[in-house]
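Only one chain is shown below, in structure tokens, and it's the form predicted alone.
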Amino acid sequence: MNKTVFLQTFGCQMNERDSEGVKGLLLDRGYAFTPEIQDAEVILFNTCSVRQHAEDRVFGRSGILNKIKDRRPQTVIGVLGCMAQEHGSQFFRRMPSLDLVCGPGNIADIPEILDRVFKDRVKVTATDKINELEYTMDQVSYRSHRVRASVNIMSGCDHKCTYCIVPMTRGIERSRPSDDLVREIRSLAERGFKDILLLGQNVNCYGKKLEEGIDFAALLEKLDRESGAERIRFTTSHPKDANIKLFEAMRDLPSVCEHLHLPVQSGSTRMLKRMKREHTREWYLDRIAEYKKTVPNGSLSTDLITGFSGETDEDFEATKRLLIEAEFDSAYMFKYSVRPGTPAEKLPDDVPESVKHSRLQELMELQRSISFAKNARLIGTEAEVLFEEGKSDTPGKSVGRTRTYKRVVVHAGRDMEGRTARVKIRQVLNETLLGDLVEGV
């Protein structure tokens, strides 16, 4: 085609990897991409509708892209992902100046779909794959990192919680047949890639509807015995569906590493309740016990809400005690954000947006302080390293990550790239530790 695209990501891993498998498709077909919007004949959002935030960053570039059309009508604008899912043709009366709007499941017909638009000069709708069972982006070999490389194992969720619109954008949960996750993992360890993510809405939740008769756990071990994959991590876990065999798995399979996601959302048991989490307070706590005694040198992340309709000033002190308790590593944390279509949107949303902001502000300090204070622990001790890239304004330093995903920066005097290593840590520098290499590595 010789045209050029700007493509630009919103949002989560999984829209991560999207994007990364539409350039993959497009440079393909003879597409160049340009980081500057205004020389893009080709300008697509792959887009996110989890918080409204991401929303309003999308909706706030139709005055550019209005200017853009003006001034070059013949370039085409689109919008891809979970927004696209959500509002489908009422995008076009939004955003006049759109030439096509196409759903996550539609994703791999970006190029067909290109040249309809650009052939016949018309506006697209494509959102009608949202539940399709076939898997098409692991044909395409492109990747953006030489280190790393995510694998999306499955997509869409069954579970109802009020505040959420996935189910709404992904559809129902759909996973990919283990040999064919074998067969691609094997394939990116052979071209180099270290570092495998396992991708999913609820990776726990894989195999409940394939035939073969497997778990997210018997994955785990067919990956570490027949995938060649040098460490394998896996994102996002509900805690419902985390179990001991999971943890076990961390624990003896020597390709998995020991980092656990498991968002919890709020602190209140009443407050959980009303977000349909299918999980207590004390029901989480007890589960993540289970993982620190299982895999004692983990590390533990999760997700909060803060400003879900009704949270009181005791729910937000519960989440507090609840941080302190659990010693998260790390914590995403959000404003409330009514989602249209979900079931709370029936709910009033009455928290009040100064209370939201300062609320998690609160929460942000206390998970900056206790992210600290267990890096601060970690200081004299040796980890093993996988570097992933040298710091481009500090030559000769590089960055790499911990098995428990940590991230740390050396000075290592020579390219560490794709290296694994043993590194001291010597000092905390806000979320970042620094090392140095052992001697003789």
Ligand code: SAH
Given for the second form:
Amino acid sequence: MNKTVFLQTFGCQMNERDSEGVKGLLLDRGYAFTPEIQDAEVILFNTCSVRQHAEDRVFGRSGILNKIKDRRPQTVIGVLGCMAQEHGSQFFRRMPSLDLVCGPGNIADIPEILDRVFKDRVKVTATDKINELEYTMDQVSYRSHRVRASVNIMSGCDHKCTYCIVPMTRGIERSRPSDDLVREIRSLAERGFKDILLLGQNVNCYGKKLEEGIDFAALLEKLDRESGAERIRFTTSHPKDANIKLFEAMRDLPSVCEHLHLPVQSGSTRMLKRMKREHTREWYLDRIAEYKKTVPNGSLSTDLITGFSGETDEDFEATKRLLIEAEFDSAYMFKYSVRPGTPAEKLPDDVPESVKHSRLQELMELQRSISFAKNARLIGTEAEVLFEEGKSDTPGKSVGRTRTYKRVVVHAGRDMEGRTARVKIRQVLNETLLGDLVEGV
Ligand code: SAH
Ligand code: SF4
Ligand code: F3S
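Structure of the form predicted in complex with this ligand, please, following the form predicted alone?
Next comes the full complex, this chain leading.
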């Protein structure tokens, strides 16, 4: 009988990609997957440390896991990912039902780790490969979608933003050789994947430590020329390394999509200094002005934190003004959450929770109206839409993305999966655009 696995993923797209890799490796070994935690013989959580809330969701499972373990002591329970790296073997004290703790760097060893746990019934901690040059998970070819596929181009982060735990959980910055990337993406394109998402904590720092002397813009050129991918997207970029060469690559390369995710975090230079973001408000606004000039139809999104240590009403007002000035297409916003071991842990967490919350609400409200107004300008225009895999629960409805990564819904009346078509935008519903296929395509 095949052992059944329940795998739940928290956190960012790099974790999604890691989980996909775990699934591929375990399917190869004959495991089967179940969406029901109660049925599973192996329960795995791929976790995120970036905010306390993400951690609480995992710790909150303790009770149910204890019950499962009481009822079925043979069940193997593991935490993978960033929380595993952060807490290491301390995890076993917080969650006694755990059998294994495996950091992101060790995650490709999961099949062997499970073998050991099943055979010897020991508790295993695997966190030693955090800075390993080669990220072995990248060799897993399994993909869980049919149209889009993610590819890690680099891992880790050498920045030192004071609030951020990622450098501690993902290790030092490492880039994959460009020939490897061409090979992987070419093979994905040959398998029929249309939409390639390049992943990294700071993709535009790509190549810094490689001997081949390549930067991110040059990688995009090479992938455009040699990989055969229809669409190439990328996330996340750091403002410090956002430059005209990158914007020109986005403008000129047919496969590279015109969407830039450029986290700003705050609109106040005073806050940015405290965060050690290595950019000022002015630098950021100059970069996005340059981007908009170079890629006039491009879209722009960002990340923001409210209530970081020392944030005054004035700092917050500066963030609001930046939101209005930048006119982001969308923004991910978070309340500041102190992370253990980060430099900001030593700063006072002095913005009351209620203020963090109300500032977040205010920003979200403001951004909603900006996004809506921006999307409304698209009504009546045409866009190139790549359709994602169809969902059986919505007959006749097809969902796709523009090159600027806006979600578009059409009633095509036929299967559009993996196809690219021109769509005329008719209506805006919050973040989604409704449109009609343009006849003749
Ligand atoms: N490497 C990316 C983002 C990594 S984490 C970058 O540099 O932009 C994703 C987002 O989580 C960050 O952009 C930030 O907005 C948010 N974040 C990180 N640490 C946080 C913390 N301690 N509290 C609240 N939000 C945080
Ligand atoms: Fe964290 Fe800053 Fe690195 Fe992004 S650049 S992962 S926010 S330390
Ligand atoms: Fe979270 Fe780790 Fe990603 S902390 S955001 S899962 S890199």
